[in-house]
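As a starting point, one isolated chain is supplied in C-alpha cells, in the form predicted alone.
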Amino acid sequence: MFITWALIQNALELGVIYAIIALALFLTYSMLNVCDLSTDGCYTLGAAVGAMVAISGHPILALFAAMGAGICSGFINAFLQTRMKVESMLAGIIVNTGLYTVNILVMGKSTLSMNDTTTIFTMMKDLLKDTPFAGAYKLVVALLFAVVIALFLLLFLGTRLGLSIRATGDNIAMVKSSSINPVLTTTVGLCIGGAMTGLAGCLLGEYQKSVDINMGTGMVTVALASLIIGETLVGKKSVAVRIIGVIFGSCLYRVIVAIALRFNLPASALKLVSAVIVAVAISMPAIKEIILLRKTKLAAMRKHKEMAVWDQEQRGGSASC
C-alpha cells in the first residue's frame, strides 16, 4: 500500500510537536506583529538543553530547562528590539547568530545521542503498556502537550495582558497612548514565544533520541507555512478556530512532505520539497485571489455574451415585426 498507517501515523507525530513552534510563531508573528527569525537558533537550545539535562537523569526537568532556555532567547531579542532599537528582522538574525555559538558550549560537541537515556516518551511506553495506546505513546505524548499549549494560548490571550498583547500588534500608538507599556507586551510575547520553540525542540530531541547542532535549520519557514496554511484552510476568525487551523496545518504539511518523499525521491531532496511546500503555502492567499479573479472575468464574459445573444434576438425579431 502507497500511504501505510506508520507513514500517517509518524507525519502526525511530527506534526503535532511541530505545531507547538507554529503556535509560537503565531502568538509572536500574528498576534504581536513582530517578525522572529531567532526561531531556528531557539529551537536548537530547547533541543540542546533538555538534551543535556535528560542525559543527567531528569527528562521532566529538562522541559523546564528548554522553556527557561527559550525564555532567556527571548528576552535578550526584545532587549535588542525594544531598548537597543534594533529592527525585528535585524534582531532577529543576531540572536540566531549567536546561539550557534551558544548550542555548541551547552552540547560540547556537533551530536548528542539520547539512545540509552529516560525520556518522557519512554516514560509514556512504559505507561500504556498493554493498553490500546500502547503503540501510538509519542503521539498521545505529543498530543497531551500541544493540546495544553493551545488551551494556555487561547485562555492567556483572553487575559488583559493578552489583549494588551494583540493590541500592541494591531495598532502600536493606540496603545501607547492608552497607558500601556508596547515595552512590557512585546518582552513577554517573545518570552514565551521563546519558551514554546524551546518546549518543541526539547521533544523533537526526545522523540528521535539525538541532537544536532543544524536540526534547526529551517525551521522557521516550517512555522511559518504550517501558520498559512492554517490561516488559509479555517481563515482569520476566533483565537481559538485560528490556534486550532494552525496545529491542522502543521499536521497537513507533515503528511504532504511524507507522502512527497515516497515518490523515490532522494534525502537529500526533503529540503527542496520543504520548499516547495512553504512557497505554494505562502502563495496561496494570492493563488485563491488570482482563481477568484479568473472566475468573476469568466463569469462577466459569459453574462455579456448571453446580454449579446438576447440583444441579437431582440433585433431579430424587430426586423421581422
Given for the second form:
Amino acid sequence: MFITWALIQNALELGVIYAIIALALFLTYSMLNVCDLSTDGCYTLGAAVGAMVAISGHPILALFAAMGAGICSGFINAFLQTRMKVESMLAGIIVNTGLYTVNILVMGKSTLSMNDTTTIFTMMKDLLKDTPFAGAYKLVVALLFAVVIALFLLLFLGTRLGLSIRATGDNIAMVKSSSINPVLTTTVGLCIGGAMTGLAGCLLGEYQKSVDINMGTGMVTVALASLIIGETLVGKKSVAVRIIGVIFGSCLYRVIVAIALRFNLPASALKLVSAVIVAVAISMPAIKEIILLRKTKLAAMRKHKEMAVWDQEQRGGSASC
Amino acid sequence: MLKMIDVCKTFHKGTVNEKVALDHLSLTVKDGDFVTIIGSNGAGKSTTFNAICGGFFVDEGYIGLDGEDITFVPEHKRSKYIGHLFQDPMKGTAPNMTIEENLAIAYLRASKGQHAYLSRVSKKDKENFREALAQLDMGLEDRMKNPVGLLSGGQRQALTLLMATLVTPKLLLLDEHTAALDPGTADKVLSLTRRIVSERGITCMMVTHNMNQALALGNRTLMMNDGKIVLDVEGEERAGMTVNDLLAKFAQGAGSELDNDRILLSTQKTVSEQKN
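Structure of the form predicted in complex with its partner chain, given the form predicted alone:
Shown next: the complete complex, the earlier chain at its head.
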C-alpha cells in the first residue's frame, strides 16, 4: 500500500510533538506579536539539556530541566527586547547564535545517543506493555503532552495575565493606559514560549533517541508553517478553536511531508518545501490584493475600450458636420 | 486630589528643536472637580495630561495624587487609578479581542493580592458587563463576543469610556475624546461622559477646542498657553462668562497671539445646543 497506517502514525507522532513548538509560536507570534527567532537554538537547548539529564538517570527531571533551560533562553531574549530595547528579531538572532555555543558546552560533543537511556517514552512503553495501546506508546506520550499544554495555554490565556499578553500584541497604547506592564507581559510570554520549545526539543530528542547540534536548524520556519496552516484552516475564531487548529495544522504538515517523502523526495528538500509554504502563506493577503486589482483594472480597460470607440465615433460625427 | 507643583518639561533638550512644554506649572484639582482645559495647539494641554498619567517623567516638580507622591511612578502603575481617553478612538481598545475580553482587562486591573495575575472573569462579572454595556444604549450588550475592531469609532470611544470608568478611577483624563467623532456621536459620547462623571462624582479633567463646551461642562475652566496656565476661573466668575469674555481673557493672558488662536479655538456650538 502506498500510504500505510505506520506512516500516518509516524507523521502524527512527529506532528503532535512539533505542535508544541507551533503552540509556543502561537503564543509569541500570534498573541504577543513578537517574532521569536531564537526557536532553533532554544529547541536544541531543550533537547541537549533533556538528553544530558536523562542519560544521567533522571527521565522525569529531564523534562523539567529542558523547560527550565527554555525559560532561561526566553528570559534573556525578553530582557534584550524590553530592557535593552533591541529589535525583537535581532534579539532572537543574537540569542540563537549564542545558544549554539551553549548547546555544544551542554552536550560536550556534537551528537548524543540515547539508545539505552530510560526516557519518558521507554517508561510509557513499559507501562502499556500488555494493553491494546502497546504499539502506539509514542503517540500516547506525544498526545499527553500536547493536550496538557494546549489546556494550560487555553486556561492561561483567559486569566488577567493571559489577556494582558494578548492585548500587548494587539494594542500597546491601550496596554499602557490599562495598568498592564508591557515589560512583564513580554517577558512572561517569551519565557512560557521558551519553556514549551525546550520541552518539545527534549521530547523529540528522546523520541528519536539521539540529539544533534544541528537538529534545530530551520525549526522556526517549520513551526511557522504548521502555525500558519492551522490558523488558515480555522480562520479568525475563538482562542480554543485556534489552538486546536494549530495542533491540527502541525499534524497536517507532517502528513504532507510524509507523503512527499514517499515520492522519493530527498529529505533535504523538506526545508525548501517549508520555506515555500511559509512564504506563500504569509504573502497570501498581498497576492489576493494584486489579483483583485488586476481584475478591476482588466474589467475597467474593457469598458474603457468601448467608451473610446464611442468617443471616436462622436468625434468622427462632429468632424463631418 | 491632584496636586502639581512647579512642574517643568522640556523636549529635545540641547538641540535646535528644544521646546519648553511645561513651564513651572502648578495646579490643584479638588475631589469631584470637573475641569475643562482650553488652549491653542502646542500650549501644553496634552503634555500636562501625559505628565499626570506618566507617559514621561517630568524634569522638575512634584505630582501628587491623594497625598501620594507619584512623580516617578511608572505609567502602568498610575493607570490603576487614573483613566485616560485619547482623541483617537483606536487607541483605547484592543481590536482583535472581543468586547468581553476588553472589558475583562479593564475590570481585572482592580484585582489585588498575590493571585491577581491569574484571576479570571466570573459569570457574574459577565452579567455586570452586559448591564454596563446596556447603559451605553448602542446595542453592544448583544455583541459581546464580537471583536472590537468591527465597531465604529463612536462605539469604540464609548466602550473606552466604559472601560476607563468600569472600576471608578481617582482621576479621569479626557484628551479631546470626542474630536474625531461625527457631531451626533460626539454628542452622545459627551452626554454619556457627563452622566458617568456626575453619577459617580469622578474627578475629571477634559481638554477641548470648543469654547462653548468648555464653559457649559464642568465647574472650572483653565486656559493654557506656552506651558503655563494663563486663566483659571470657577464659581460665579465662570457662571457669568461668555465665549467672548473668554476670548478677551485669553487676549490678556496671552497678548498678541490671540489672532492665531481665534482660528484654532472653535466657537462653534454643538449639535444639541443648536437644537435647544
